[in-house]
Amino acid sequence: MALHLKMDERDDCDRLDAMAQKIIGTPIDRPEGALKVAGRARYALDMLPAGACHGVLVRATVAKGKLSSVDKDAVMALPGVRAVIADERLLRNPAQGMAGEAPVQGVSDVAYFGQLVALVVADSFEQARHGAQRLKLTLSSDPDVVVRPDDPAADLESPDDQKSEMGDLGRAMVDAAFSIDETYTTPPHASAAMEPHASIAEWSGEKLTLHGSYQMLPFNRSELADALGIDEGNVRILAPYVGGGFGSKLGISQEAVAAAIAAKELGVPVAVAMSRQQVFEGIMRRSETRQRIRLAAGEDGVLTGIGHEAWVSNLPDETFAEPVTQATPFLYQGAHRLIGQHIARVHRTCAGSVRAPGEAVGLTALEIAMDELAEISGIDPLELRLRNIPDKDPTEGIPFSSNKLSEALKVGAEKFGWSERSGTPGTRREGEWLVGMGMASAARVNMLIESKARVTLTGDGVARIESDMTDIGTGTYAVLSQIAGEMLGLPIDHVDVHLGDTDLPRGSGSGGSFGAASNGTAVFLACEDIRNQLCEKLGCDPESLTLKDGHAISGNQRLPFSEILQGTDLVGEGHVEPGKTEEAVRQATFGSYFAEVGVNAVTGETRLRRMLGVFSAGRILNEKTARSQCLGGMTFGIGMALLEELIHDDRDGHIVNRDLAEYHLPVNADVSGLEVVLLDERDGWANPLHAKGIGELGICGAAASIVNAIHNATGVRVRDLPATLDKVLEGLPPLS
């Protein structure tokens, strides 16, 4: 019988610390790493079977209108073309990857420029691409379409459930010794995962097998079945390796449904891969934001009021809205509060989750505003933040499960040399370069998602882990290996992990930084199940059992697993789901960033010289993969601060820079001197592992530290991100 845990109370056992193998937290390499660097890890499109056809999607070229006809006959006459599909079951926009949300279908209603509305299938990819390029669509265009979020004609929604108010912020602003009331903007962002969206669909009777590149297989299976109108028991999705997602692969996308429809119609496997341009146009963008932030403080810099209102956008009827203000309610104190959100309904590519939805952009603006408050109050930015860390969640009035923000700030300042920073902007010059330092706090909500896993301890002393959990480059294979190895007393090379198959127990999926802790807890519980079974065989108490190096030790006995099991297997199952601890305490992760930049006094170019991130996220399960995740998040922050910006044409909403040549991302030359410090922490409110999410924490506020460093270097305050040289150049001090 599976061990089932509902997280209703704090875990005080901390079982992992009592184990003997001592591999939890260590920086082990990824078990699948050798396959990846050798090119032998097989991704979605690598699974192409013999006799498969290829499909290429075709886009609409109006922002809003109707697709009235598709000229199939001319394309069907081309060599190798097998089918032209314009089926109403094709997805209008990708699913959001959240429970209970059905995919949006009906492609004859065009909702945005670049919407994928048809599929050409041929014997070869080249033939399919040629057919797609030749396919003529009859499209009508709505002349009254709204594509700009700031268009007065845009429908603007202000949901009541996104608004909260305490006290009287207006009065607090009037009475404040120091106050800030500024507007900050961030542009739309693209996930830009390395592996484009790709699927191979194959039917066997009524059963569909899909090789795809997806993050949340339990939901993706349901979404795909829903779109096709079949029972989800007839759908199997395989995604053992995923080449990045960053939120773009949370929900099932257009190519998967198109491949499945075509494969059913033709009776052969069909592979559909999106081009880079199609991914940019048809898959989720992060919404642009306009954020009004008001801060009120006394003479001592202690906040008395916080206002944070955000304007974002999405397609009509989409339920997702960028949760910009997600961390504002709990990060800093302040008795008077006003938090709200406004959603403009526009006809642009669907807005959805991009890495660290909410805090990535919300904390960026808030932390720039805090820097501005520090400047006008004459209080050091570090000291200002330290003075405003609350003892409990100031909005909900509940305690923090843990809060190491103060330690993260102090450790970061010490290691970075913050005391050497000049408080007067523009005073440090090295030739043509103006040099400055900036800092920011980091915070991210923590979540636990229902998960199941199965672990089998074989007669020859090998543990096999099974779950439909995915590894999107985050280190899931390594972390789950370590948990099982620790709990069962096995070296890493005696643990075999099988992931990314919906025939396996239903895991949490990868997203929201909850994967390792959620699915890891399920593996932990399955291993506890096996430990209990071993105790029954040995006739010992669980607390007196030690497992190490493939042996069970109890009393005076030390027996190898092979002798205990005698060729039989032990199977353990674990099942965890969230409970009362979600509401009893405020669960979050915290950290800090410190950045040093050089700004060229002639050109306005900014170069990051060094950057430090200090993070607190419960128990660190693997030091190497956790550090890698933080480095990736900080790199995202560099992009947000200096480079990244999806540009829409105001006439029809089409994306102008829809590939990696024109959408500027940080490259090696932009990423200099990054350092990560991971604080030691345990949080029993989170789960029995005492671990919390870390994948997205590394981006939340990172951009602000760089923008604040630019101000310290030059005196130029950038409130409209990214801080490209044209926004810096005009305000630079004259050359001496």
Contents of the next structure:
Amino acid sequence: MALHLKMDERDDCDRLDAMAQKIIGTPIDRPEGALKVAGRARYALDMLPAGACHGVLVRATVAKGKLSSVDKDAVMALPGVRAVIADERLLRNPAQGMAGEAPVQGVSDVAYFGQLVALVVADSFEQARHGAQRLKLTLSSDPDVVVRPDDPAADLESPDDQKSEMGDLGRAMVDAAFSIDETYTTPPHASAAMEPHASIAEWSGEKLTLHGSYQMLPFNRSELADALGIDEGNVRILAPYVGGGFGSKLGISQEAVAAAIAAKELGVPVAVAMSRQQVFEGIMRRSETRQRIRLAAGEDGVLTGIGHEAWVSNLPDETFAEPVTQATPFLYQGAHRLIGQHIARVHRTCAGSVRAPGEAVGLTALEIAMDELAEISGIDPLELRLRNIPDKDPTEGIPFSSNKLSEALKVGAEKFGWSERSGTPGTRREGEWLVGMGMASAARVNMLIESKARVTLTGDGVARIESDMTDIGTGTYAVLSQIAGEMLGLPIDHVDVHLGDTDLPRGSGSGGSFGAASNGTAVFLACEDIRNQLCEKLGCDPESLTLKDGHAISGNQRLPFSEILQGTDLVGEGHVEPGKTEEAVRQATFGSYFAEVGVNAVTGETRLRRMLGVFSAGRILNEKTARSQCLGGMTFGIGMALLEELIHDDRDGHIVNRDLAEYHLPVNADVSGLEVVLLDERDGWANPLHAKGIGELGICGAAASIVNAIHNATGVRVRDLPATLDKVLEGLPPLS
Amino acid sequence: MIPFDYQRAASAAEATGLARDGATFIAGGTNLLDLMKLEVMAPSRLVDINRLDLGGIEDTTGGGLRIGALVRNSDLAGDPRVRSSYPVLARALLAGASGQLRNKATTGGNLLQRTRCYYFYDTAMPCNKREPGSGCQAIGGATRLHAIFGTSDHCIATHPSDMAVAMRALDASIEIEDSAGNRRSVAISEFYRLPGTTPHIETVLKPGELITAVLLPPPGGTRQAYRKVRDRASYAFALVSVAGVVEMADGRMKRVALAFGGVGPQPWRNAEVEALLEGKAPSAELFEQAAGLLVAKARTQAGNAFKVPLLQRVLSATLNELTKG
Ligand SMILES: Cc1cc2nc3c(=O)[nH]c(=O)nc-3n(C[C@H](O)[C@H](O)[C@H](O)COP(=O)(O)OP(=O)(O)OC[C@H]3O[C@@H](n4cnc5c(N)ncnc54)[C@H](O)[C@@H]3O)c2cc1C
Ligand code: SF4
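Now the other one: the form predicted together with the partner chain, given that the block above is the form predicted on its own.
Everything in the complex follows now, all chains and molecules, and the chain you saw is the first one.
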């Protein structure tokens, strides 16, 4: 008997706070943590069955053209090689998030440099790689190819549904006491998950089992089945552990389909792992962005107008476009508003979701612009933001479900010592280092995704949670254990969590920060279902039932579960769907960043000295994993501000820095001094847990605080990220 | 990776004997194995030299040090004599790679590590260094890592080592053994070759020749500094680096040795700059003049033009640090 909830109205009951176990929110360790650090958590490629063959993918080395032939024979003659596959079902692009159907297929049309067009399968990985490196492709190269988004020959689309206008921004700009009209650019980014994309495919008759590394298994199952032209009932995907995704594993990718085709053809299991270089070239990039931002404000810094137009790119037939302006409609007030988006069609690696698509780059630019407005108006950047927090969504005219931006700004400023900041750039020097502080707001839209889960309370008083949900390193195992433990009155070691198997109830998957809240709600409902069943057995009403430490307490009776259940299991099922609360209120998470940097006065090298993030995301389900998510987000923010850039060669569009030696992510030495404060909040509009998404919040706007700190340190305004030393150097004073 | 033979040599003579017909020595393997996996290098045979008696750091009769070719980068950086008498070398080593890599990387291997040019690493790209005569795709492409001195129209790659830059400032020489068992020593200034029309030939080593040691003369100055400028705080190759060794006498710079990384196909030195400085009292104007002279012959690309002002500033600041007080 499943408990179903459509989020049509606010939850006022806030059950979790009324529970007795008191483990929700606590910073417990991940239950699977020990397995991971000991190397005993088995990831996709660790599941290699005896007798499996290995496949290595082969890339095309033109940006646009035709693959007319593949010289199979020469490679088939090599020792150990079992097959060369160049099948039109191979994926051209990986699937976009929540596509639920096959992405573009077919390898004979090459649409970007590095497109994976064939698979060589051999007895050993080394033999397969050797064969793959030997495989000769006959490729034509189309000279009429656009690889640069700023190429005037690029087709530019400006979709109407991405455009909105309120009032008269042009007029507001003219009338403004202070205005900013600047263009900001961010480079393409890679997800750079630690575990590369890898799959093992195994057939048993018509049934395919895939050990994969994916974020959203129910969608991935449909995508894989569709790509192979088989019934999705015949596909099972297993992904109990995923070594990071950051958007890159939302949809199935090339290796899964290739492994499945090869395994079918050869009648043996086939493992295919992409190399780091193939992940860089073949998997989603975040589009580069160019953003024109206009701000109009009165004498008092109160905004009268905001304009945000973005130019992004993607392959000709892809629908995804980086949603750069996502938070702009609701973050700050202003009666005159303009939003727009333009997509250049280029032959570069497919663009898709990478680490907080939209706000990560869009809010960063907006928050640099706000710093510029603070500078010209002479208003402290913190004060400027406080003056512009709207009391309702200024675009939709609906109330916020909850908006703690003001508190986040004030708490952060206090804790960080913002008042110590000198308002005059370039005035604080420590030896060779120019020191400055910067800040920015954080915001990210909140989402709920349909999700189901099953919870079984076994006769011996252990709860088993089952869902095809994934844990992509975020802490799903921990937070689901805590929700069930709290609801059923069980210590954490009496909760078992089984995830990452499409045979289990359909969960939300992990992505868009919605996983914990969506799937957590399904688990919550399943536990409610069990509580109701317990009430029936005990003949009490739910309000008078207390569950704690494996006992049910009602009135003056206190019974262990084992006694109530008498060896039978209670099965609860939960099912949540988004409803009217999505439209009735603006649901978002908010926060603030404060950063202090040193900029070397000789070299222009920027080194972060300390950074604080204050975040408000509804109920915190686990203080430790939530904090880790925020630290990770801020780390990506540091990367975006100072380091990360996928370099495309302008001549053929190929990615030049396609490994982790030259695609610079922050290393430990770049991220010391990070601190996170989580605000206490409940949001009943979001779901009955009162929790909102937190995974991506920590990156949205983070880079701006650092870039703004560089300006405070040096007076140099960087509008083209990352702020590498060459961009700062030009503006530094001569050596004394 | 192309299939290859593997043989472990028990002596230098055996090693040099085996190292023919496309064979290559393997020491720490931290550079070679990556390149082999990508098929940028495809030796027919690996001759493992790790069991040879080429470890150890010894005092020389001349007051210098003899560093065995197999001394690991970590051990060299931690040696008390290196730390006290050749701090520029210790600092350069510690500024390179990561702890794990330095534990594995050897002195000989570090000297011979290949360029980090992006195009060299991608076998789909023309590259004269990897495939002589195919062209240089870096020119006109992404050149943040590339050289501004000593380049040619055939190659603009840098030598990426930090250690070798310090050794160049220290006037090290390299001891080499040939297959007949003869040992000779070559000054580091003569060891690397400019790319010219043959960028694939990087040193004066002939096939099969083995580096057995690096010899350091007594340090030519007590004031030493290594400064590395890079995109992140650790674990990145130098955009530019400066190794400086200065001896002061009566308020003047008696001897000056300066070597530069990240800017040339070999650790770069400029005798005119040193001559300009020697015998003079330090001053900001003099340093500026020296910096101007250093970059006078720089040849830049769009992506690396920033190295010119950067190098000038870093040189001035380093000289300042070396001569003050
Ligand atoms: C991610 C990464 C980051 C790095 N960052 C830096 C950095 O910041 N700064 C820096 O300086 N270096 C850096 N390195 C490079 C590192 O220093 C070199 O890889 C290392 O020094 C090579 O030494 P090895 O013993 O492993 O050489 P190997 O890989 O074993 O050999 C390299 C070459 O030298 C030859 N060779 C080795 N020993 C001898 C000998 N005795 N006689 C003749 N030939 C020989 C081999 O045949 C081979 O061609 C980095 C490397 C990596 C992978
Ligand atoms: S710079 Fe040298 S190493 Fe780089 S592509 Fe050109 S020839 Fe090859």
